[in-house]
Structure formats: structure tokens, C-alpha cells
Amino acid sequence: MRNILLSLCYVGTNYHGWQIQKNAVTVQEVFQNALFKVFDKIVDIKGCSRTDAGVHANMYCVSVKTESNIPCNRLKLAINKFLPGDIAVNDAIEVPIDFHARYSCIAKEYVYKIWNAPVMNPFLYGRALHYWYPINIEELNLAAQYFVGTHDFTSFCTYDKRKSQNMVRNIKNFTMEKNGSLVTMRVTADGFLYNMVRIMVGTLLLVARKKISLESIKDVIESKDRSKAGPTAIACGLYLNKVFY
């Protein structure tokens, strides 16, 4: 038995996130198709996270155990010889066979990107924010780093059916910049709740227009509510962006 760490990236405008529903095409559903397919058999495979729909990878992972002796380097053209356009196969290594590809996760990072201007750039629809009011980028980050540290995150989770949790997580870093009109944040943390990355966008961009101020981000963090922060900013302009181990 072998266990294989595959590196995936994927566009998420065509699927209902990553994990397997019963009445929505999902990115985990195709990929197991491929994998079917070259091995002729199912396969016992684990990925890094959930991601929600609409929501893209630059780099997913995900753990294969097989007792398939192909190399890793035919491995990854083998597989993605079965895979739609909008995802691929990036790298393929062999790992220790107690590897798990989300509980051997130590940290990942997520980008956020918005495109700020009053028109649309088409190559970016599906793929960022759209967002007309004006950002100030200095005082945005000044505000980006109250979620810095170790604290409870309830404010920033969708409620859903999840049996209850830990809601404590520990933000490494939280960086903005502007690149012309794009602008992209990028935060990295031990871990993330439902929801949590696009909550702390929604908020931030309260923060922007004036609706609050950027020292209520840490009584908001303290509140423990949902209904203090901000809107959950739509989808698309999220990016799983690498997974640490």
C-alpha cells in the first residue's frame, strides 16, 4: 500500500464546492471519476478541507492510498488526462502512510481578491469582487490585523448544521495590497471556520465605507455574535491559496 499527496488547483464557478452531495456536481465527485478511471478501481482518498461553491484553489491536497505502483510523474499525466479544463494535477509525491492531507495540515492560506474600480474587468468575472467604493489600503490593513492572534471566531461563522466545535483559531498573518485596481488579501491561519474568511472580507469592507470604524473590529471579535461583523462576501473572489505541512 502506497499513500500519495496530490497538489490540485481548480476554478470553482462550475461546482458545488469540494466534498461529494447527493443532487450537485462537486470538484471531489469529478476527481474521483479520474482516479476511477486509472485505476480501475475506488480508491480511498482524503482532501485538506471543505470549499464552498464557487469558491477556487491555487493549490488543493489530497491524499490517495493505492496499491497502484505507478510513478508519481506518470501518475499526475495519467490523471489529468481524465480531468476537465478547470481542474488539474500539479504534483504528485509519495508520503508516509499515516499521512492524512487534512489532519497533517499545520496552517493554510486563503486570498481574497476584489476588484476595485466602476467597471468590471471581464476576465475577472467569477474570479473577484467587484466592488466600486474606494479603499484605503493603509487603513484597511491597520484594521486586518485586530483578527491577528489566537481568538474565538464565533462572530465570524455561519451557523449551520456542523455538529458544534472549537471555535478558538490562531491568525498567523493578515496582509492587504493594491496592484492597480486589484485588490488582494491574503491570510493565513492554524485553521478556519465556515464562512470565516469571507465574513472578515464583509467586515473589512464595512470598515472601507465608513460603516464602522476599524477599532470596533475588536469588540466584534469579543461580542461572540454573528450579527456585529459584516455580510459574507460572495464566493468567488475566494482562494484557497497553499496548504502547510
Contents of the next structure:
There are 2 protein chains.
Amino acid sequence: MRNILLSLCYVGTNYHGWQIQKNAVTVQEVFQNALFKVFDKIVDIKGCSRTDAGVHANMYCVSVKTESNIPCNRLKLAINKFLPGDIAVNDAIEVPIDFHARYSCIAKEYVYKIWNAPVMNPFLYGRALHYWYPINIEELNLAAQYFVGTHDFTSFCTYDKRKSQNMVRNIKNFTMEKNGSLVTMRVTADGFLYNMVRIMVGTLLLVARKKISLESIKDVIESKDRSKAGPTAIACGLYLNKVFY
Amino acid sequence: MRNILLSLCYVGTNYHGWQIQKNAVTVQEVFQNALFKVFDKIVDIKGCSRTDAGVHANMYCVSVKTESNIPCNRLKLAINKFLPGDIAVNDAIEVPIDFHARYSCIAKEYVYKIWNAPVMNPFLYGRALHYWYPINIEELNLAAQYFVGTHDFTSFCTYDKRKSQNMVRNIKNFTMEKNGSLVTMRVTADGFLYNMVRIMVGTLLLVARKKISLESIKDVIESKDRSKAGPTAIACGLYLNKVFY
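Can you give me the structure for the form predicted together with a further copy of the same chain, which would complement the form predicted alone we have just seen?
First the chain shown before, then all remaining chains and molecules of the complex.
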């Protein structure tokens, strides 16, 4: 038995997220169908996380256990032959048998893209948030620094009350840059709560619109109250960008 | 009567080119429908050129004659409200009444994008040619310089024999650059023959594959023989990038 770590890239527009669902097409379903064509049997796969409908991935990791002895590089090409154009395998490497794409992960980086201009860029339609009020990138960068460090992120989580969950996460860095009209926010943490990046982005945009002060991000974190944070920014601006092991 | 010059941007993937056709949806049709909703009547519009099915435009110019006195900036926003996400109006300015988007044009710039790696980038699927053989960018840049200047481009035209046509064009510059795996070719001329950019790209890729020498581009031009040039590179890599007046 071998354990292969595959690194995928996908455009999330046409999918209801990663995880298999009964009534919607997902990346996992399409990916498993491609694996079935390569291996001619159902294989055990583990994804590195769930992603929401419409969220993209520049790097999404999957570990696959298989008896097959196809070399990694040929495996990569073989799977790609059976994938549609909006999903691709960029890398395949052999990992220890106890490696798990989700539980072995030590950190993830997400990117959030915003097209900040009066008219949306058609090439980024479904691939970035269209936001037309002015963004002062230096101010938002300062605001984002309040998120960095170890905090209870209850205010920034769409919360399933039935679950008791540890809401503490460590954000290692949160930076942003503006190139022309494109704002790219980049955040790395040991883990993320459900909708955490999108709610942090929605809250930063409240700062951009002067609805709250940049210093009040600190108070929103301390309140541990979802209603104090901003709205959940739309899914299509979000990209899982790197997975660290 | 006013004459308004509109600058459009569109993703060509979902359209059978610019020009209205009976049996296929085109950018012009969708755009005219949006104008009809704004002006509540059919207006006379002139596009700057035809584009093929699947070709994109970062800048496509249309002149529109109208009795309406809506200010240009409001007109831009009004039209955008009625356009789908893959088409947008970026600019609207008033021009002299005898201005014609096609005949007043003095030069155009096209961009051709190539994803040069073994695995295609899903975010460029339908937006770039996937080409996996190595590209020596310095060599292709040298090869491309043979196109620059005033030549008879018969070898680089999908030719309608019923038409007698002046096949001489002046290429002002032809440059290319590589950023990571993305090759971007950029060519400016006073005008282009049918499929001219795509056939020049197809011929440059013969040089990349060592099927012809870079110096032989000169011979292919002089032969005035379409069969001596390379294949027509696929439409989806091509972008109308700038229109000069």
C-alpha cells in the first residue's frame, strides 16, 4: 500500500465546494470519478479541508491510498487526462502511510481577491469580489494586524451551535497589496474556522467604508460575538492558496 | 445627434465572436440588447472589427449614434446594468459625428497568451493556449522581429479567394515576455488580415519546436504562400488589447 499526496488547482465556479453531496456536483465527486478511471477501483481519499461552493483553490491537497505502482509523475498525467479543464493535478509525491491530508496539515494560506473599481473586470467575474467604494490599502493593512496572533475567533465564525469547538486560532500573518484595481489579501494561520476569512474580509470592508474604526477590530475580536463583525464576504473572492505540512 | 465611443472588455468564451449571426449568440447581439434597454430604441452601432468565436477583448471599441442626452459617465453605468458579467463598458466619451469605430482606427494591439507547462492552469482554461514543449523566449523574440515592418502578409491570412484584398500591413512592434509559465506575445500593426496573429503565433511555435529555423520566417513571408506558414493557433489565446485612434 502506498500513500500519494496530490496537489490540485481548481476554479470553484462550477462546483458546490469540495465535499461530496447528494444533490450537487462537487470537486471531490469529479476528482473521484477521474481516480476511478485511472485505478479501475474506488480508492480511499482524504481532502485537506472543506471548501464552500464557488471558492477556488490554487493548491488543494488530497492524500490517496492505493495498491497501484504507477510512478508519481505518470499518475499525475494520467489523472489529468480524466479531469475537466477547471480542475488539474499539479504535483504528486509519495508520503508516509500514516500521512493524512487534513490532520497532518500545520498551516494554510488563503487569498481573497477584490476588484476595486466602479466597473467590474469581466475576466474576474466569479473570481473576485467587486467592491466599488475606495480602499485605503495602508489603513486596511494596519487594521488586519489586529487579527495577527492567537485569539478566540468566535466573532468570525459561522457557528454550528450543536458542535462544541475550540475557537482559538493563531494567525501568523495577514498582508494585502493593491496592483492597479486588484486588491489581494493574504492570510496564514494554523487553521481556520468556518467562514473565518470571509467574515474577516467583510469586517475589514466595514473599516474601508468608515462604518467602524480600524482600532475597533480589537473590540470585535474580544466581544466573541458574531453580530459585532461584518458580513460574510462572497465566496467567489476566496482562494485556498497554500497548504503547509 | 451625438456620437459616443464606448470601450468594452469581454471574455469571448461564451460567444461566437463580435458580429451578429443568425444561429449563434454573439457579443454584438447581447450588447445591442443592453443598448435597447437603455435607449428604448434600436441604435446605430459600429464595432472596430470582427473577432472570432472564443477570442477575448481587453479593449473593443464601438461607436454609437444617439439622440439621447444622457451624460457619458451615466451612460456607461446604465449600459453595464444590462450586461452579463462577461461583458463590461469601461469608458464612454463623445467623439465627432463622422468618427467611425472601424474606419477611424489607425492601429490595433493584440495579445496572445500561452501557458507553457506540462499541466494546464485551470484559471487560464479557455483563456490561453496550453503548450507543453519548451519555449526559448529570447529565440522567439528574435524570430518575431522578422514580422516587424511593412510586408505582404498573404502567407499569414486565411484567405477568402472571392475577395481581392490588399495584403500589405505594417507591424510596428512584436514583443514577448515570460512570467513563470505564462508567455505573453504582444503585436501592434496598422491593421490585421483574417487570422493573421493566430497564424504568426502558430508559425513561431514551429520555430520553438525546431521544425523551422528562426531565419526562415523571412522566407515564409516572401513566399506569399499560406501553406508555408504554421497552423492557426487556437482562438482562446487571442485578446484584442488596444485600439488606437
